[in-house]
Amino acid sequence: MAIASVVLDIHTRSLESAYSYLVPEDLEGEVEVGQAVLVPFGRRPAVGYVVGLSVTLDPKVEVERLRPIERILAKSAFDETSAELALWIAREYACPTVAAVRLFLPPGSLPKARKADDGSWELTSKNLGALEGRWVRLGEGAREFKPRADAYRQRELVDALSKGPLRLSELKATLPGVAPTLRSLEKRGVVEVFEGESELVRSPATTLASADAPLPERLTKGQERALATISRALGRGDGSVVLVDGVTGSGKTEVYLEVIEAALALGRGAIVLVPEISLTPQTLGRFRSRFGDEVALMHSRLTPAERRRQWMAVREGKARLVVGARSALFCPVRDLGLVVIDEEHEFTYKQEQAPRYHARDVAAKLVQLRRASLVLGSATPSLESLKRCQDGGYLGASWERVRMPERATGALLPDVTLVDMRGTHTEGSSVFSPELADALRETHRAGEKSVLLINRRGFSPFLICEDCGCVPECPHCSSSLTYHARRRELVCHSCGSIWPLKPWPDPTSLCPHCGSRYLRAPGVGTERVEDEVRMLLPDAEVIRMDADTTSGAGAHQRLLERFDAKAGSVLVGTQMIAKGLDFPEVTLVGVVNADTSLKLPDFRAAERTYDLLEQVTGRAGRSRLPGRVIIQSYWSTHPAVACVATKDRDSFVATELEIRRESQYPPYVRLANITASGIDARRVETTIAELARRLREAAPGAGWQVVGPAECLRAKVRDRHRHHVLVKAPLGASLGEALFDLARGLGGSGVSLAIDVDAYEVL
């Protein structure tokens, strides 16, 4: 008699474990791990997922009381190892088990049990719609085609297709708003759209050579070291991790391609994770040109039907390489041998909703279970990864770091100048220091391009009354309102509420506290920087890229087209311009204010600041033209700023690790942030206080620390009050399991409880 462990598809903390069901005789030999099944639960049927099969039963459970599985609803979506990983995620990140299991299910809606009008139960499923079967390739006209100087999107499309055909759905996913360009080039015979499967083979000889990503004649010494180290790890197949620490432009992608080719040659599969923002058609094109139809894409912009098609190709073994964002980690790759996580320091690898897993740590567990290898790549590796490499390993797996200090093209790293802005501000003074203003003029006169970073959108982060000191705040959130001069609005960046302002001295534009019309806009945002660039360089093309200007479909590409089209243009933007831009004419990068996030009450503030500055400096001098970087700071002695200027990352890492060790923050401890939120402030406070009491009473002992409860920095968002408590635990502690048990029964009555294990931020 077989017994199945079934996780019910009911999202609640009260169902924290799998339930045992009998496998009836008519289903003997047919029930498998990973299948969706229909089972009785109480007085209703329920959909569940089989996570284990056995012929023995816990002695405490009476076989006679077990109920049988009613029927099988879907084929197996995952195997025993994936089931083991799902249960580990549920324990590790304190989430309902079904939330972890859902990560491994095929895209699209699986059957649901629904109560019909007559009181009976029926199964429903969502229609995913038609699958996209069209492909795009270069046509005969591409050989003579030369895009206009301002046709950035045409060049981007041709560059992507020069590496091989792509599915139309993939192009639309990685290049939003491409449809008009595609239609235009199709009429001219530059591209062709065709039906059916592609005719791709590996390293296709029929594609045009790519100027952006040719096969290198020889590898750099750093690339050779990285390849040798990863090859040894791949040969061992023991779950070891290799951290590739390479400067921007050092050729990390070519290293990935080489080791993936080695893994596929061994008959094993591979997964490549990239941050959502860096998944471009060129990235996909490079993989497709090397590996043909063996590449599957998992991307949030694909339709559910397209994602399901790609997922099925992986499960059937037609695609052995998966490229995508963090969800690609859960694809059913056959005989997985290698996982690559590019830009491993990026915050997008931390899931914001339950299960709040970190892709890096889940990948490390996955390669242990699969006897595979993990490669992490970054120009600014996370402190967690660096510390694990210093220690030689983590949780039984070997961690090794290999450095790539030189650019693959031979281009030199840009010179960095640090400008101390203390004492320079006077009423009406420019946001640019004389050094940065002169550099902008010189760069523009030379016909070269400049990039200016200010990680704050709007014109000013707040308004202030010069008579009474009042700062207008959002009534729904505990945050000041940001002044957007273009739209003459005050905007809450937490909830999105907007308050229009009329031009001064209109009497409606008054201080809400004292009625004064003397409201001043201090501080700097992207709009103000854009205005000052236009005054400094009246004839320059100035482009602003932030959340306000890139919200529409294809807006990002249109703005980059303008930046690329005209000599001497200037790009002003937030952190979205700090990575992924590769324009050979960019020779100047200016950081208007390096201190924007340094004083946030978050233990990662310095690390984030350093990463952002280091990434944006890599935008300059990426070709034969030398680059320079000017960083303005009011705290120029802070290691996060000073060490970027001196190119001394080791000093920053050593300093920051010592601060973390003394204050007991990751990577020296595990940290959980538990947040209670609700409309009723008193209930929220009562709930979080009770949780803190339970935590202190149940703390296992040495190395455990409970901090709080206290109001969150964003104490109110969308009328919901927020309080939190922090828990610090020793490395390797079962933090998630402990928190899950202690939080059971709390919440409800309008109070939501969110448990974030290995928290990335605590704001």
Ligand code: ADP
The other form holds:
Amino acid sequence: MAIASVVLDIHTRSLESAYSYLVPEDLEGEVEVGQAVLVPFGRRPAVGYVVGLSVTLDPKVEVERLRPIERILAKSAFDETSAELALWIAREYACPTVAAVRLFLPPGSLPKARKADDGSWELTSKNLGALEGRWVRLGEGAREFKPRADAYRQRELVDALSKGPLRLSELKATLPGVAPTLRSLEKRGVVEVFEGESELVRSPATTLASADAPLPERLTKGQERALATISRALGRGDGSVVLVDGVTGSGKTEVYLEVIEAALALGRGAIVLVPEISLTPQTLGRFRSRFGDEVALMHSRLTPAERRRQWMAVREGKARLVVGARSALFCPVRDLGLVVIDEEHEFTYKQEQAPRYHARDVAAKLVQLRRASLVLGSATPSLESLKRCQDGGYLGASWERVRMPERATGALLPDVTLVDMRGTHTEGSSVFSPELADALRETHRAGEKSVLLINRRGFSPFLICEDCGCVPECPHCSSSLTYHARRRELVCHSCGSIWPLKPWPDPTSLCPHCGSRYLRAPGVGTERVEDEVRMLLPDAEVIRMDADTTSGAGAHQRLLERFDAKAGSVLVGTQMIAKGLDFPEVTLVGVVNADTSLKLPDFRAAERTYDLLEQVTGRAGRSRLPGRVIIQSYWSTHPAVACVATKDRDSFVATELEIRRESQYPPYVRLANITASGIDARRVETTIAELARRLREAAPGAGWQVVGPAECLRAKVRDRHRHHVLVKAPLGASLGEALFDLARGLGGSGVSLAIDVDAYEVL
Ligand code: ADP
Ligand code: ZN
Ligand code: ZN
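Switching conditions: you have the form predicted on its own, so give me the form predicted in complex with the ligand.
Full complex below, order starting with the chain above.
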């Protein structure tokens, strides 16, 4: 008799990873891996997922004691290889198996067994809502239509559609707030909204010859090298990884398009991961213009019904290429041959909730299982990937790096100047050095645009009492309160609590500690920088972009539209402006303070800082106009700052890798962060102490190291106390599995335990 291995969809920590059930006679030949099934569990029915089938009997399994599967609930969602990957994820990242299996299920509808009022069990699944059937394409009016220079969103829309029609739902997901622009362009006949007859709407019906980017006539040397290397990897089909290390604008996306075409020509499917913030209609349009309706989009802003439709198109083999964020990795692409991860260094590829997987590592495992290839692309590759390439491979797969140091369009990389800010501060002095102030004036006078990066929102990240020196903190969190001048509020950026203030400066605003009237706002945030630009350039359009100004739907786009509209405008923003902005008139990038992120006690602080600086540098001089970058820093000798200015990434990487090796941090070891949190500080402490004790007792030997326990840097968040312990283990160690076993039975009674393997967030 056949036996099915079933992962139960029940939330308890003590659950086995999978249970064995009999396939009863009436279901013989019908049960498949990947199906949802209903099975008895104790005295209740439970939903489970079949992850394996066998006929050979394990002698330990007593067949007569096995209970049968009751019925099949849903068609198979994944195959045996995916099941294998799911089980690997659960072990690797110490998460409940069902959480890993869920990644592979069709979006939007998981059947649940629920107890009804009369005590019987019933199955429920969510209603996904209606599907959007409409598409958008360019209309007749598009031929004569020239978007006004200041109509940024119209241009984005027309540009994206010039590459072919897009679903309305896709436009809404990738260009939030697009509806009014669509309506006005529809009235003028520039775009047409039509009801799609089927999934199969073929490529460009109307094309704007000028707007459509043609295939490049000639590939650059770097592109050719990259293509050759990736083609060899594709040919071997052995899970090889190729890292394309190319500056912004070096033509990486063009390389992806070429190799995807090669994979599709071989009859194999492909997955492209892009950080969601870069998943614009243009990006989607670039893939659609090459691959038409074979492209499926996976985006968190799509409606559940829409996500499900796209997923189904992949499963049915209608779409052989998936473009999307992290979760696209789990789509059932047929005969997967290639996975591409763009901006592979991005920390968003690490999921911060269980299952806390890293997409890069899951992808590497996936291509190994599927005999496919992985292409990683970045202008600032992660130290993990660089080291693996240096070593020539990792965990049995070959890792190879190809460099593309030149921009494909021939545009020059901007000049970078470092300004040492030490000793420049005087009472009432500007946040701008004379160099940056001059450059801002000149750029504005020339009618060109500037971008200013300051990685803190609000006016000042903290207040300080002139009399007693205290810094007002959030009573629920261990963080100082940020002063927001526009809203006249003190805000906790950790929990979001708000304390209104009287008009600033106001003699009645009192120190919570000593009652003094003199609270000073000494730090620098986006609001203060905005104010200072206005003082410096009274007639310039100044746009501030941070979490406070971009919360509404489409707010982001509206701000960019304003920035685009006026000559000589200035954009002030947090790291959200470092990515993807592509405005030809930006000739100056200023970094107000490069050090904010350097000082965090996080071993990746230098890497994060370097990446951010390099990325924001890439915003300048993207077209004919040469660009320049001015970086202000109190720590200009630090390699993460200095090497951006000298454009010497190699020496930054070498220094940083040496530090990591000496101090035994990733990428030289694996690192897990286990955090206990709860309202009751004592319970939190005893839980983490017990875990640390077990860890020290069980540490499987050489190369394992337990650090802590200790209070987290963010010791309290929303009234929950946080303590953690770090575990280092040799590369290749089964860290997740070991932790899962050791943590068994811990936590509960108000204390939650979060195991984060290969942690990126250690504060
Ligand atoms: P990246 O992804 O590395 O930032 P892209 O692939 O987006 O670079 O290319 C940047 C620009 O250069 C795009 O406008 C693209 O059309 C153009 N481009 C890419 N490859 C070539 C080439 N071989 N010759 C000319 N232009 C190219
Ligand atoms: Zn005081
Ligand atoms: Zn708080």
